[in-house]
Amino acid sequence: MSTQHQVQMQDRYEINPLFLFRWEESQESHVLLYPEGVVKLNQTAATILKHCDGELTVDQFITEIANEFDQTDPEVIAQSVVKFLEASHDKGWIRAKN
């Protein structure tokens, strides 16, 4: 039985310190580096992880992402962002900041 982390809109997330998030020129994409390997990220994943700075709430950075992509209704992207955050948390890429 697996349990999935439930993201709340007032949560704040940061990249797990075991991972290094950066642009990798050789991959021509953002990546997450960790001792066992590398995860190549698509543009959407990289955009979301850039906002996982521990300062903004999920609700705040959904609004910022919506503005970046000229989306007038943040609710359109909110579900996708939350699903990605839940999966990223379950994989250990991010952690909730207290």
Contents of the next structure:
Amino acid sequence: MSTQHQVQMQDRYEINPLFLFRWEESQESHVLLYPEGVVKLNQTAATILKHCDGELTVDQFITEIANEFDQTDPEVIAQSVVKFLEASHDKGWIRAKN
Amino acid sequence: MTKAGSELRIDGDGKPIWVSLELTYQCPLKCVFCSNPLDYDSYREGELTTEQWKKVIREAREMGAMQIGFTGGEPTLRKDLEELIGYADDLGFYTNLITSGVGLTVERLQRLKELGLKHIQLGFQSCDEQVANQMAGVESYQRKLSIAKEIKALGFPMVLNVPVTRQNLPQIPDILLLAEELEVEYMELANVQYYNWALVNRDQLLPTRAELEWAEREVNKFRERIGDKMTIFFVIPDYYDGRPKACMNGWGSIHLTIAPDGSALPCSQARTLKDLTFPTVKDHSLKWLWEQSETFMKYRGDKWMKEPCCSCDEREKDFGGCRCQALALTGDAANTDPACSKSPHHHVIQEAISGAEMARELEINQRLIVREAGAVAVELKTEVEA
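Output block for the form predicted together with its partner chain, input the form predicted alone:
Below is the whole assembly, all chains and molecules, this chain first.
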């Protein structure tokens, strides 16, 4: 997709129901499964997608992730999270809720 | 074979990722572009039992496979389809049903939904009823259209798979509109794989380069309008591209097919390679078949390659193309796929293209041969070059 989606801090995201997001033991990683395809996710990607539950806003889950990684300044990770969300949205993995 | 979402971003790491179960070669349709064996009817006896299929499903999952396709023939002809899909879902597979839709009912779809079926790929020929029925060899258009609506009503993600031929190519803009109306998420304008029945009918099916380029422009116009509501897969076929397809992502790399009789195949066409034997899951574990059988070892990696493949800097990208196409069109499966412009046999592809054009100009041999037991002498299946 060519359109670049703009992520706002108050947005909520959820996994696109076309995709199945789960842990895969044989790959020792999280994967996204979709019609006839597989994406293997690294740990950072999986951590961010885990927070796409349709409940938390982007700024809320940036704070949570920062806490999980003992990072006191959420700003440090905010930029990379937003970038990943935009890429994920363009790939159709996640969609904005409401 | 080009598949929706086949842009695999995962390295099989020596494990099969994708397993295709060809539950049966029987089918109520008689598609003129079918790539099932010409002698498909001889597999009627000897199909695996439910328990044998379950063993395959279990062993594939233990080896790390994540995607499973139930295909055929027409998989819905198997009464145990629901049981097998439910079993695969319980084991953690992402389950794909690849069907003509004929044989599905609302009740069966509801049951499959309950059992966890994740996705349905519906084979569709055209939005023009007459063309659709001509390509399928039997009247099936209305039935397919109504089952497509039922599939969407139940909320299944759906890939509409349309094999592109000269017959349906002019309708592509209208087929796309129909797909939009049906709200399908993925549209695959598939290149016909010219094996078996499709190869027999190639002169009548193969579109010209100009037609394909027109279709590509129409698809791009539609893409611009529809945005991300629908993903459309459409690539210029290998016959015209000059580059071979990265067939199966490499032989025995991530893909495993089990034929109705339990033979383990690196791809659905592999049985055309007559110098190979095809041991079955009736006699061996899936692990042994994948890791040690000669069938899977033969063209795995790049040790088997000849020139120009073995010194080509693209060999890790396309793996020398398709072994079955190399055999069918050049007589040796270890040759470079003739679709590659670097192949010394590339003229075979160019002759096929001009042959199809000539057949059209002369309006000769216009009758399409429908898939029927005994319709074609089996020996016709390869056109080996001297």
